[in-house]
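To begin, one chain is listed below as structure tokens, in the form predicted on its own.
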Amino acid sequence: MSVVAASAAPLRTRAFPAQWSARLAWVGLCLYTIYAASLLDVTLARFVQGIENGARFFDRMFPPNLAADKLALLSTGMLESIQIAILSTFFGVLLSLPLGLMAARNLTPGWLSWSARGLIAVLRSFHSVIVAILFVKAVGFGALAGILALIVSTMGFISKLFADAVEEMSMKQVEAVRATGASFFGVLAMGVFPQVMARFIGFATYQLDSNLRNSTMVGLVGGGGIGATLFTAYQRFDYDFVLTILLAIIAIIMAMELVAGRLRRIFQ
């Protein structure tokens, strides 16, 4: 029995050894937040005053302003964010279509995905507000300036996304069609398009909808759409007609949620 013991007792472990290098790593986060914290002023105090100006400020919104001057301005506020919404998810995702095939490392020599993946990364490296800002200086205040704006946010998000799903698609669809002597772009109308479609088709209908919302942020800083005329109204103190305008911009997001989930279902 003193034999069998002595064999089975170098084979005991714990079940969840201690971790202590994960462990000295949370107390060093929860030390830097409660640093950073202090630096920033980040005090209950604060929270608790915020929490009164704002019961004041919802308070002054209510009820929405629905008078007919104002619609006026709202309805063509909104018709404009949706106008540039549609033209720059349009011309976005026509130029996403190249660049994501290029960055697609199993289609394209390495110099040129990595290239393209360059580019990608560049134009994802700005918010689309950061951008807007830049566009407004070159071509003045106005919807242009947002229309371009969100071309490059889309191009950077889209043909990262149409990238990844270009590379993750099976090899053996797009082998037996180059077995055939197909073109490279007959590689690509039987061979790629086929498997990464509906997916592009998801990725357009989901950047359509962030454009839409995005239009109302770009709009803030000179760009065009209702986020001028929301930025008017603050300016205003129009707290009442502020809140029209919110829920013009919710009503609008959710009515395009239903139709690119009807999109998305179309072409599944």
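Not measured: the values here are computed from a predicted model. Positions refer to the first chain, counted from 1. By rigid core we mean the largest C-alpha set that fits within 1.5 Å across both forms. Compared with the form predicted together with its partner chain:
For A255, the Cα coordinates differ by under 2 angstroms between these two forms after the core has been superposed.
Core-superposed comparison between these two forms: the CA of Y35 exceeds or equals a 2 Å shift. After superposition on the rigid core, displacement of the C-alpha of F58 between these two forms stays below 2 Å.
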Contents of the next structure:
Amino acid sequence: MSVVAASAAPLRTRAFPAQWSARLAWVGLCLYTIYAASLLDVTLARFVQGIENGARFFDRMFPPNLAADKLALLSTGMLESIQIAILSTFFGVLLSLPLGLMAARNLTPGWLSWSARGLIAVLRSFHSVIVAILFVKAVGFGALAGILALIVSTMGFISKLFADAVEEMSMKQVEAVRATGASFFGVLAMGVFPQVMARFIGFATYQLDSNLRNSTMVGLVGGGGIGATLFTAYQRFDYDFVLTILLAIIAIIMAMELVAGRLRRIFQ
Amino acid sequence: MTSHPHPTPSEAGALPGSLLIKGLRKEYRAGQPVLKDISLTIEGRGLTAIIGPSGTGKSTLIRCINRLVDPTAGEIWFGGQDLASLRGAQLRAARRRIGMVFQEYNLVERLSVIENLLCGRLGYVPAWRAFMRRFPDADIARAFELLDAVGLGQDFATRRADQLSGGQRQRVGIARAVMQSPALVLADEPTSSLDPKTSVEIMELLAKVSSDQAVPVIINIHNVELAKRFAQRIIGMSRGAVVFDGPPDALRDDHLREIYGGEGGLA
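Follow the form predicted on its own with the form predicted together with its partner chain, if you could.
Shown next: the complete complex, the earlier chain at its head.
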């Protein structure tokens, strides 16, 4: 009976039924984008004016300033940024390990995983610059504030990814280890870590890379490092030195990418 | 917490290593029992096969024994303890004497073969030692011995588990169970993911484990021919209840019809 009834509908509709909720969502998104753009007064005239300003700014940046005293400032700031990146990644990743495990719903009881997930959500809810402002107020200007701010953002990011990785692992393998009479930590050592360690190291090296970029930013609000140097140069209209700093940041990020790739290969 | 070669006799004067199941019931959803008050005694020796169609509760039954599944009601006496009532450290101590072999082998894929074997010692070795891979020398020596005993050979020790074929993986799975110095081995459809020839080899290996280690082996298996060929006792299950229990030659076509429901199951 039902076969006859169903075949009354066109073949195409039966194979690919219309998904009205998805269509509605797309239309709504388009409408809102148009509405938001109209509110913000984005006009062609302003855009053209912006290009002119940009060109003038760009012109003042050349040639980059390579004076010895500037280069000394640059290297001090850069070294501090690298230290911020490495220390915050190390401690952030170390603290993410237990937090991520606690947040994995397939390993821990509900009350624990949900409170750990709640904590992670709080850690994630503010951008590292906002956290850095708080820490600058708390511990004063300098690298320590930057390190603490980036530890917070590292924990928010890595422990969530780690918890998700743990939740995606094969429970059959864990079950087999558990069936041998292994304790919880025995199961972690031989059943859980072997499955997720490679991904965890991947996250950690990615975070090192990302913390180096973020470390240049927390400096803008007083968190130390090259960001502080960059901010001062901006304020003093030393645009040629700004360019030197920006080029140095690009170079160091590229170098870090190579190092991170190398690290990933060593640890896996 | 010491490891006896054999568990102490359980209640009712049963043989050492015997398993006594009383009124075992499991409901995943209330009012819909998968196991309907099963009572069984399994002697502390030999190969026992549990046959029956899929979804009849065979797997649930043996998972209740090592408590990968928690029974709803009933008692499971083994080694002088009611396994159904154990918790925490006591449960782990009981589990380490019960080896388990899985249908899909359930090896830790990213660990080497020898590390997978040493997983069988986790009930005995502190976790920090496992973290550092500082297993006792005796355990490592035993693992190498077992590699030969299950027909893999020492060259396999450092191969990663995900590089092995199905038959090789199941040999590792069996060796891992034997590493536990088990007083009982459970096997949940150990041959269902394997080709016929390898299936026979794996059954031969399980029979050898049973006789060499003098340990009872309980095997869930839907292949009746294999069950009849290797088991000394066959338990037929249908819809959560035991409908046949006896030696292989007592198993007749009408029993199979009752277990598998009609001629279709005999194919």
